[in-house]
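In structure tokens, the next block holds one chain alone, the form predicted alone.
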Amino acid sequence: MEIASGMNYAPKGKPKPVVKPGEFVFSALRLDHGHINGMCNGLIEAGATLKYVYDRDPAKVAAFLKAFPQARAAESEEQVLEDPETHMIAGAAVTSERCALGLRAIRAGKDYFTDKAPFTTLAQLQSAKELVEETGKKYMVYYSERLHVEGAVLAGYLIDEGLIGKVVQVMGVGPHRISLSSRPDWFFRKEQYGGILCDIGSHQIEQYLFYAGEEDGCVTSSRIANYGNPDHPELDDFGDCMITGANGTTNYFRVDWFTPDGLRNWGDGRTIILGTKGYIEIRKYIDIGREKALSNQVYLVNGDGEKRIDATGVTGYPFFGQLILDSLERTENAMTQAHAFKAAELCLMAQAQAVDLTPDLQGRK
């Protein structure tokens, strides 16, 4: 796993198959974001069989086949969509094109598993809702900062055990390294990437809804800015947001592209979950100041005292096995469709309502 760039974050765990080879077949379409590797890793470790890959860029396909030599390069998207063996399409298209790909996949009779953010407009979200309602197919989302981080998985278990009481607030920070030279052109076009609160903010909102047990909420405040990248005026390099849940819990998060070069990985992502009887802090990717750059460190404080738990190798990544079984059995144990869509809706609303704090530098407003 490349720790320098969040774009290529693709953790590997211990295989824990829930199906036998060939019982659940998926194929990969559109390789515009490196998260496709993490998505495929997770499914394969849970027993899925990867059949086809297709992208319009042969270089992307060649790199994918190097990582996943078991896949076959398809001649076209249509060949993949029409394949009767493929249960699910995994895709990491340009953000603004993810919905259209998902609609094609669902109309072809497949479940769809997309990288976050799943939409860039509320109209896209509505079209997906309508098609899912009509067909019963799944439109699932790779919210990797909870689903593919063992510390985040463990925190959910600790909450379920009642160790911090009732959750009342979730705070998160999601700094990322910008790695300008490696970013494609679409990364800097707001119409295509959706804005920072739509993009990496989607991780934070999904986690809040999950940990707080909220099914709905209201964006009470959101802000964006371009503080440090005047050469890319459509880039938001900072964003923050406040949400009040339908049950009265609260959320605050900050996301940014300001990870300093001296940090040993791509971002010091953290989540703090406050309960009525204690709190949890997840230091997801690094616990700064230690000789070893430990990830998956979970800090628990409650009436019994203080604990630091290293979650590495403890929980695995159960989402992927649950997703496979959900697809085969038409259940909703990995993530409900309503949850996936609500997280997407709130991040779109946060982006749309955001106050732009960008200073008036070099004639910009």
Contents of the next structure:
There are 2 protein chains.
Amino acid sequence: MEIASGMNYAPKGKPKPVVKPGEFVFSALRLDHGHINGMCNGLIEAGATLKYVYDRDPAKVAAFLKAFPQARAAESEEQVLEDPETHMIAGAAVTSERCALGLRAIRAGKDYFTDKAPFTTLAQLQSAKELVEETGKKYMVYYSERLHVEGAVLAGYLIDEGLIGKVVQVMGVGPHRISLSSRPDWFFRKEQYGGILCDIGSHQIEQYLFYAGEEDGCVTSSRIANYGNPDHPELDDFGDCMITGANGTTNYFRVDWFTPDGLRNWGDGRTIILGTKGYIEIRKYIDIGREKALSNQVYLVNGDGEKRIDATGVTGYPFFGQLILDSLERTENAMTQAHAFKAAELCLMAQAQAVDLTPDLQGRK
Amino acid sequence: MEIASGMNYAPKGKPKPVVKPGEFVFSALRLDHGHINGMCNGLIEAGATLKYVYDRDPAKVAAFLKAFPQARAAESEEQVLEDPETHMIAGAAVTSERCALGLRAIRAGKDYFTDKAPFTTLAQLQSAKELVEETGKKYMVYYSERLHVEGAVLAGYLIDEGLIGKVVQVMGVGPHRISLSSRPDWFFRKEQYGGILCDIGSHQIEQYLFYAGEEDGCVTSSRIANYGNPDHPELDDFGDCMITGANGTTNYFRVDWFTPDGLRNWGDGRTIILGTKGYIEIRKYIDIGREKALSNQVYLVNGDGEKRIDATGVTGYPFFGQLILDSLERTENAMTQAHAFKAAELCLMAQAQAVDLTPDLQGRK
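Please move on to the form predicted in complex with a further copy of the same chain, as the form predicted alone is already shown.
Now the complete complex, all chains and molecules, led by this one.
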């Protein structure tokens, strides 16, 4: 089951094209993470035209072409990068290789849209910042746990409408099912996946900055551990982190790989947003213990009472259309470059500073 | 409505007497916090005999006698402390005065059962430790958010049965309704209430130590703020904290005074306990957004699936009977003295170390 691991999470929405066929062309490079499917779906539903796909692994290309028959298999990365029609490269490389791919794409004159996390080192981030500054191109990130979840999109609207007052805290839990047998080798090598706070923690930090309206912050404290997977010693199966925003709001999140097999989805991801006049809880992928396995359940509690809103089919995924228009018109409505980079920076800092609580490593930094 | 503020939370259960009438006699001193009602209820349902009550405020005594007509109003604290029949003093003084009352009670040869938080300073804790060491008497604490909540009691049993594997994290949120007009003056004076992490944070830390089976830990990071109550500058209306246990488990909790008026109870208290084989979520006082306002809803997710268990009427409150027997038999089944003191110590440390994020105080320690 694709949905069981979360690795191939690729929600489908109603097509809402913002451009006509051929007005915005993109190509896909590197299919190491299944998120590439969600990235391409999202862009296509927003009107983008998918042209090329390339990966060194022909099996991955074949599977991709089955999902996206309109794409053409290119013979090389160079062929794609040199294609004058392609505006944007969508890539889901091994995490540690995402930056290098992005730099090649941007140097070839393309905007870049990468799976998260976008970097595994601060040096990579710095090189991307410099090239973006120099070229004016975009290095955008698929922070899917907000951008591609209707409950998360709706929560943003509810906050904007002032329904919970001023946001003072964002708390998130991002448990994921580990599905050991379906994971590639690089998933277990820290140098390649970057550590849990860098990897799935990046979603959490991006959401915090967005919902709290923070442009900057610092990591107050962070922890990682391998509590239950001694056979995979470089896997962090647990991480958590406190961030304090420049404006004084707070964030806490926990991420882990402990989703039990009995859960009817890959993870019980939640976001709880506390405001001075109310709060919102997003039960993103499952509302546990209910007869139906519903996703996108948004709970709003404020002075008017308690409401449950089913956001499925309500908001769509405006990010993708905005991203296309941003790329064509050089605006920043989908996401600012500063925001994408700040979330990346904080997740790298969280990982770098984390105390490792793995049994028999206690006390080790 | 009593339940609206949480200040008078005093759940009633099925009487389960562990002693015969008159075998265990206790008296109540100091009625500053409404928790005294829950403390007395719990002991009486477990078979204890309530003898005297005394407070300097006759109105509080009159209200107490209405709830507990079997009690007799004493003429002074001395009369109660000198009563040879009284085994235990139950007290809910202003937080900063709880220790002094306890020292007087213990010096008079009684066990002491105080509302939480039991101390506001480490010096108080030290004096209580020394006197307990010297006398062998008990300084027990009404950590009601676990001891007097059936969902919380049930969760302990589920963990003991191994249903979620080894506990690796306990997360708690403890929002409370502020009900400004019903609060006494001391509630807004930090020296008297001790700060939010000391006050309502103490529940959270006690739960963490209990569910994770930790006997010690250290405060990794903590924060407080007054985000929304500038008219009460000494009130922390927000606090959060990370603790790392001596055995490497983790705790995070947030407490706040932002429960909106639309919630059908005084606070959406939750505890989420993550184990290596599953997790438990306790929705203690309300399961938001449902037709009925149910409390004690325990969600268990593990390899066998997702279950919702209504714990109301299931477990009762075994703490009180155990406490009576502990007092009579000098055992420690209800709670060890070390556990009660460790939770108190950590909440004092959390408060003392907290960074204050109150707007215009940012950066101040």
